[in-house]
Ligand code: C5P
Amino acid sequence: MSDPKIIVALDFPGAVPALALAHRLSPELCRLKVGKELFTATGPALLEQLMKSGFEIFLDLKFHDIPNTTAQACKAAASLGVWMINVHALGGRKMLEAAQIAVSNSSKPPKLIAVTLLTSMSRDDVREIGIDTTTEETVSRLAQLAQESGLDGVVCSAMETELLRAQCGNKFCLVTPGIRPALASLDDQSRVMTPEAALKAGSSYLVIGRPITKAADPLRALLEINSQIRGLP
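That sequence in the form predicted together with this ligand, only its own chain, can you share it?
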């Protein structure tokens, strides 16, 4: 099976617009990300419909709780048959290890990745909650913790990709939002990279929302991005 690099973020309030968009795309060209808003509105039924159409799903629910609760949530998410799930690395080693064990015991284990620091957190926000290292140090430390706990990878900003690729080696999965094709609107993203630059810096997969979902022709936008990155690792 092909391994599309683009994960389209289905940031919609309900099943109707999400399915309408998905039906304009193709599972050969992309995977789909379902996050808290859409999943809370629709539940697993939507995932089933998307998977029936052939799409692999990144279920972006960012679990963060005590180890047992997180592990049970991961077990339930894995049983839905999705391709990738995630947790917050700030839940700590015991939580990460419990999540990893729960996933690896499932019959069809999804990839399990961790969010390091939310990119919406400024240096001041991070300091305010008592973390006094630089963003790079914190992200690097949390990625190391995720890797030591047996996770498959992390979500990271394109700006951190090069650092983490060097630190974590070639097999570690780096999933990168904040991607904007050249000339595309930035929307509310500030530090962005083009798809080509992010893959060259070491990203494994690119999360792209509005440049595709809000395009007049989403399939064409997806095909254009895929043609820009063809042949890249």
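Please supply the coordinates for the form predicted on its own, as a counterpart to the form predicted together with this ligand shown previously.
Shown below: the chain alone.
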């Protein structure tokens, strides 16, 4: 079975444009990410349609609540048959462990990963919310907490992948948004890297949105990025 490294972010307000884009792509070349806006608008029905087309889904809802509530949410998400779900590492050890137990007890456990710091956050943003350690120190600490809690990996900036790969080992999954091909717009991302550089630094999967979804020919854009990273770990 192929293991596509690209996860295309379906950042759309409804099912019609999301399905239209998915029909122009291929499940052999990518997985798809459904986030809060799209899932809130469409619910599980869209996930079923996408999975019937052969796509594996990263359900990006970033659960962050008291341990029991988060565990029940993860249990419900796992029952949908998605490939990956996530929680916020800032929820703490008890929440992370509760989520891991809930997922592991499901009939078909998805990968469970934790968000460290959002890639839109600059050092000033992090300091403003009261975290005085450096971005790298904060991400490192949260990744260690996620690994100790039994999670499969974390969402992190590609800027931190080399550090986390050395810290957490080769089996720990590092999912990196903020990926922009050379010459692409940065949009609202503060910490970005090209696909080739991100994989070489240790990323497991690359979340890419607008460089593919807003391209005149999304399939061609996807093929071009896949050709650039072919043969990389």
